[in-house]
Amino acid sequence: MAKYRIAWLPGDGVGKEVLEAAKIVLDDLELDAEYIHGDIGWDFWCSEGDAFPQRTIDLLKSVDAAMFGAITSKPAKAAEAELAPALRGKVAPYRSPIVRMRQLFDLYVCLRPLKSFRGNPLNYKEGIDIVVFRENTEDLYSGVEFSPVPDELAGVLQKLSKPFAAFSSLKGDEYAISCKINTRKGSERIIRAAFEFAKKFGRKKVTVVQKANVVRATDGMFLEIAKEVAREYPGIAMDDANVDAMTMWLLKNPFNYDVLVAPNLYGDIISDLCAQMVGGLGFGASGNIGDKLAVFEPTHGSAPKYAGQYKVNPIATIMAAKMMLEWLGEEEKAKRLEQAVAGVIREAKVRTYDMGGSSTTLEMAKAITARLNVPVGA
């Protein structure tokens, strides 16, 4: 019997071919797990009008972690004719199903290293170094939205808050609604762990990434239990940053900032640009973690256009394949792991497109297994 359970994601596109690539290195690593497939994606809303089936649900709910590929999105008004003919008007507008298992499994740290390898020749600077910590349960991404707004909700509103009197003229149909709601005990546990992991690390320093100036009830509470939390960290120095000034600042001075912490979709902007700063989202890998179950995935999407030719960057996936390691407590594997990738990008002899080269996601998969075995610095 196997070790450990995995959950094996592809879902749409590039997904499959990625994937591919990571189970070739965890294959030459020998973690001693059982890869069990679960449907996922825009095929299976297509074919059955759920992206996230239930027996996929029920998978999660018996494994140790899971690996995901990329899904395909589709706008809600494009989505409904491409459902088979038997379910089109019997079935809930497409919603993205990693929105849903994040929600679900209460996966609610988004865990994103962004750190830049020697010789990348996509690096913005080398030696960038940051930890996003991204809330991933609430916020604008929470799903409570309406679109046409129902009349009572916009009665509601005008008895409630004097700056919805300048839409209260609108019909339902002319203005959407969509709620950023963030509760304490979602700010605090996000804000907490980016703290325990610059103590256990040692990161001298978290930035809380916010717009409190202008969102006041919501990002002015998600600030002041920062700040809360901040005094229980003596050691660890804290400072904050609108998110529009922060996008100039990581790239004035990326070297100023260790782990930076936002609530949901400001996680989710400054991660990626983050990205970028470190090589694209070639390199962007991602956690989903929560207290008993951890999903890793590229923070790339589907790709449909590249979908069958194998010339996606698979080193977001391989990364995310260590981040997993690192979770299962596979320390070692996921240092060997890192230590493959960083020789590959150094070597510069197997690039994929992105990189200037025309190596496949298959061969540089082959090129990092190679390496597993290398001494350090060799």
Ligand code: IPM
Given for the second form:
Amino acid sequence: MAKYRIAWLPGDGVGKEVLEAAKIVLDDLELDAEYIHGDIGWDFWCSEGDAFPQRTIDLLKSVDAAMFGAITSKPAKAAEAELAPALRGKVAPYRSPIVRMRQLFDLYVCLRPLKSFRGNPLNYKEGIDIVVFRENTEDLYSGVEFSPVPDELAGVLQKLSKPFAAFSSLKGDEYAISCKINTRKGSERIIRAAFEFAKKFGRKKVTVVQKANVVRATDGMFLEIAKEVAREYPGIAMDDANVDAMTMWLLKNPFNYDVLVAPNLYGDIISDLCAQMVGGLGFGASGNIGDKLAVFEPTHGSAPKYAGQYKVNPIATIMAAKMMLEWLGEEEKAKRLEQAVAGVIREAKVRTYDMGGSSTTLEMAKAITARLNVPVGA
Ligand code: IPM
Ligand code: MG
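Now show me the form predicted in complex with the named molecule, since the one above was the form predicted on its own.
To see the whole picture, the full complex is given below, headed by that same chain.
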């Protein structure tokens, strides 16, 4: 029996291609693993009314880790229109399977390391090394939303909230409400994960990203908890920044930042900004990590316009596989893999279209594979 069971979830579009690339590399590293395919994505929504079928949920309950490609998501109306006619009106509205997966399996840490590889022509600046800890299960992703707003809810809000007076004359279909729900537990565990990471890897500072000056209840609580947790880590500096100012400061001086921690939506936004500084979509790897299961993915989408062309850069996914190796405790393989990726980038012979070259997805994977046995530091 193999040492690890890994769920393999290619999903849609280029998701299939980048996972194929990651598989080439993992096979060459001789990871002792059994890879089990799982159905997920748009086709299953259209044919079964569920983009994340129960059989895939069951599979995820039985594995050590998973690799996930990408999923096509469409707004509710478009989704309904593509659903098999017999299912229309009978199934729950479309929701992104990755968001469901994070919540269902309590994958509360979204870990996004954004490091510029030396010689990458897409670097904003050389030497950027930022790690984003994004809360991954709550906040504006809670799914508690109302459109139209039921009268019952409006009645309660009118009783309990003064500012609601500005909206109380509206009819239910004249506005919509999306709830930002943040818990103490959820806030504390992501903040603690960021500090633990800083401690383990000798990082100097954790920056708490929020908007507590306006969003007082939820972000105020997040910031307050961060200050409490920070006291337990005297060797690590803590500062905080409003999410809007943060976008400017990150561009102005990315070297001022080390570890960032943020509630779900701000983390989503800030991590895309950081990804762009280290090469864009082809370089953003992501880990969705819980206490029992972790799912690794590139942060990019399924890029329908490139599907089938094998031209997208697989490095984000290959670096996600590297994060999976670390999570499994396969440090040596992870190191070799990262070094091989760095070597290929530095060498500048094999480059995908985003990097200004014409190499294919699989050529990139093979070039990385060819360097897996180059001694460390060469
Ligand atoms: C991400 C993506 C997802 C998110 C989408 C695809 C639902 O943007 O992983 O960052 O918003 O979390
Ligand atoms: Mg995102």
